[in-house]
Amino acid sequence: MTQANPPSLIPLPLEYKAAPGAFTLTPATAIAIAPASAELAAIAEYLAARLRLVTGFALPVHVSAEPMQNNDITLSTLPDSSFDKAEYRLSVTAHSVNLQAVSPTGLFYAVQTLRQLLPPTVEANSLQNETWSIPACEVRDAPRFAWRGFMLDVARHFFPPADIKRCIDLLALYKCNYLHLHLTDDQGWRIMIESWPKLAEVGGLSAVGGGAGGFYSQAEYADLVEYARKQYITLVPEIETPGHINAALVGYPELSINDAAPGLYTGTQVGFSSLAVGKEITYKFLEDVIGELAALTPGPFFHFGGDEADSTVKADYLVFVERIQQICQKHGKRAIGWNEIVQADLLPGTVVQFWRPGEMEKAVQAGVQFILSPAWYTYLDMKYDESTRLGLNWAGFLEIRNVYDWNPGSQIPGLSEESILGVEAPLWTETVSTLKDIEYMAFPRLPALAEVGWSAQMLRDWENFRLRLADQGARMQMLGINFYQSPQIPWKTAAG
């Protein structure tokens, strides 16, 4: 197969071959699954629900022994060991649509591609007067990296569960598969810990600028975990330690170095707070917090922060990092920490999240895996340009091309691609306080980074991408996304 001018798909698939004709949905179209499986049925219903809303067609889901040829859409899993877990095939003819993968994960990604092959009006929330045609084609696709993530800071400003679910919905469309929630910081503690309730009840009262705080109950958090799982997104909790911890110390001063309770903090400075890492009560606290969150989070990762611990003595910091890794492993989780943790001895399985320049040689030589989030390419809280109302600029301005034009494989000297777990786009919220703000700062930069993480480096091309992104304008508009209409992109929106 060749890249024969694929439609405006983001991320760009590995292989695309156009064919004559098109498949058109009709009132007689059905969706088949093979074999019978509750998970496949759920994916089929996910697709059917979207299509029913805009077409008005019944689109019944049924089990079929083999791919259908009579105006049906078929989702099937195949026992083929040559496929990667996330790989899929998509075949569209005038008579049928067949989606194939070895796992439900791959089928879910195939469904996202199918969505993007349909007219943008498929994303509407009401019945549409439209001819629902899908261009005939053959697609083979698989991701470059296993981790294609988005981090949302809910500590500096709190966002209710409905906002998080909206983010999950949009992440799924662009085949992102990790949602990293930065749950705690100096300005707020956003998750209830039953054994230490004042963390949320007291530490959750504040936000940057003095606005309303908030926190998630454990039931709300578990619901978010499950909502993400159904869209093949793994939720990763972050409890920031040993610095960025002021909100925890307000309710529990015994965790502080001087046993004194600080006041709630509503500013944006960093580096002034620290756990008392020499006290055993600190490790009891971490055991309880990590234990409760690990029980609520079936994913394999736990992020403990570790950055900007300027008020922690270095020798104590090194011991702390070693001990918290052990606690994470005790509770069945792979520990993740920001750059600074490379100073310590890292246990097998620990992951480094790279965000700023630093000495990485020791970790690279040890074969440590990395998540790449270089601030100058991926920090979605950076302004687009000097006129952007929201955001900061300490890492520079990040227009779309800045975000798109980098190769993760050459980011850290000596780091093999096999040691790159993937890429992640963090959105810190010092200046971001509403869902519309999130959307404006994340879109369309997040789709650009989704392609950086998914698509083969040799296929990526800025001029090709900017035209595909231009076509995505109408789709984002139909989704109601408050996106930044970059002057770098010749947008094609519903308005023209």
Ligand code: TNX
Second form
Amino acid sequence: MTQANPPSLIPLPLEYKAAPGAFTLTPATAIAIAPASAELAAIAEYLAARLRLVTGFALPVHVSAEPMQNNDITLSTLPDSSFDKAEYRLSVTAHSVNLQAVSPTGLFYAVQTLRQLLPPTVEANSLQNETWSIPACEVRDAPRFAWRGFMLDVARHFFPPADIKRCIDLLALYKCNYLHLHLTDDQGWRIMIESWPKLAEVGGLSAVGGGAGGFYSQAEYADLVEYARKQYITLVPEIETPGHINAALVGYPELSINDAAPGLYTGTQVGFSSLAVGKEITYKFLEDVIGELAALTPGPFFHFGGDEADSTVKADYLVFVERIQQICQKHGKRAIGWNEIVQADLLPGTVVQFWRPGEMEKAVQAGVQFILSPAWYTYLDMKYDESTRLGLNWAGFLEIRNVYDWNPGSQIPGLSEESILGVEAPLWTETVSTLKDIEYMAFPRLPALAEVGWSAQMLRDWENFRLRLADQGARMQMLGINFYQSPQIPWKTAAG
Ligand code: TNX
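Switching conditions: you have the form predicted on its own, so give me the form predicted together with the named molecule.
The next block holds the full complex; its first chain is the one shown before.
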């Protein structure tokens, strides 16, 4: 079965031109790469592994021959300065499929588009009886923003590495490229810090509602970094400071203002804990924690939180934000903080994550970059409507259309397009405790946000998106995603 024309790609590419005919995978189809490189071979194997599983074809990977072979799917990187780094072209004829980019990143995105041009059964985990046709077309595509992110709060509830890997797999399909892990909060500390082991060993024992808790060893975390890297996703660690810090104080009361050890916390209040900003040991702690995490993090970003520090004196807060930025810089990282940090003097490389209304002018004038996560458009922990079992509603209900129908370019007065690093959808987990819950809250709102971040504003249109999303239903179902069957979408799947 071939797909409806034009195909239901999410995110929508910059340019899609249909052509007559289709390419059909056969037992003779091979995957070629040019030039020979380990990184291209790895992308080719990633594609081959998926296709072999469902087609049963051999799909050998080889270095491309000149001239190109009929029946090949060719992945090539070209030294072409007219391409942007993440840009790709995809050309499908009856005889060949060509994916081109200047970087492996672009090629990986081309592979995701190819995946979505194949029937939804390509997502199955067993041999399928299918005609593997890809509609002939010419695609040219590049992202609007460099950052299309998802944040998972693993502090309120802990999620094992396997759940994080599942999130990474699903992010890749929609060309998202940052996974921000909110690793610490009042209710739990989720990453082993070797020089301060009680942070995780003691502070990791709790979770909202009294659940089991848990934490990642550094080996597990490094494995996640590597797993994400193979799908062109960068992990961004967040250690929340100077507030939301109760879990750290349980094992190390010397970091608290009054030296008294609090108990583990399993409630959902915010704003009651603070690091002792005036004590030097606090900066030794930050040096060690940021140093260990920076060493585990190949990406250029470190998130230090900075929100809702309601138990930190304002003057202390400002000094703290200035010092922690310097520590991040010393360890080679650009600091990210939630929008409260704009009250302090920001270093040029610092990034502000905008989540609630606030006076942003000083930061806009300073020329720092922003990640946009306005709660009323992007908070995946908000309920879809009043009947949603999980979630909160302090920022309103977020149906698919709310997440889709806004322009990141017009949220903050005076902010230029270049100062917008991109968009991110946070999933806070006070009410979310299983992988199925994560899927339900993130799908299909995450694909909607992926398109907000990727696709050109002038091409985006809700009526068109809801039809494409309807087609994606079969794909999400094939992937086993526990997605919300929104009444806004004319689903074609049996369950819809
Ligand atoms: C606000 S967003 C918070 C989180 C909560 C979330 C619940 C932000 C920086 N802080 O601590 O989990 O609301 O929606």
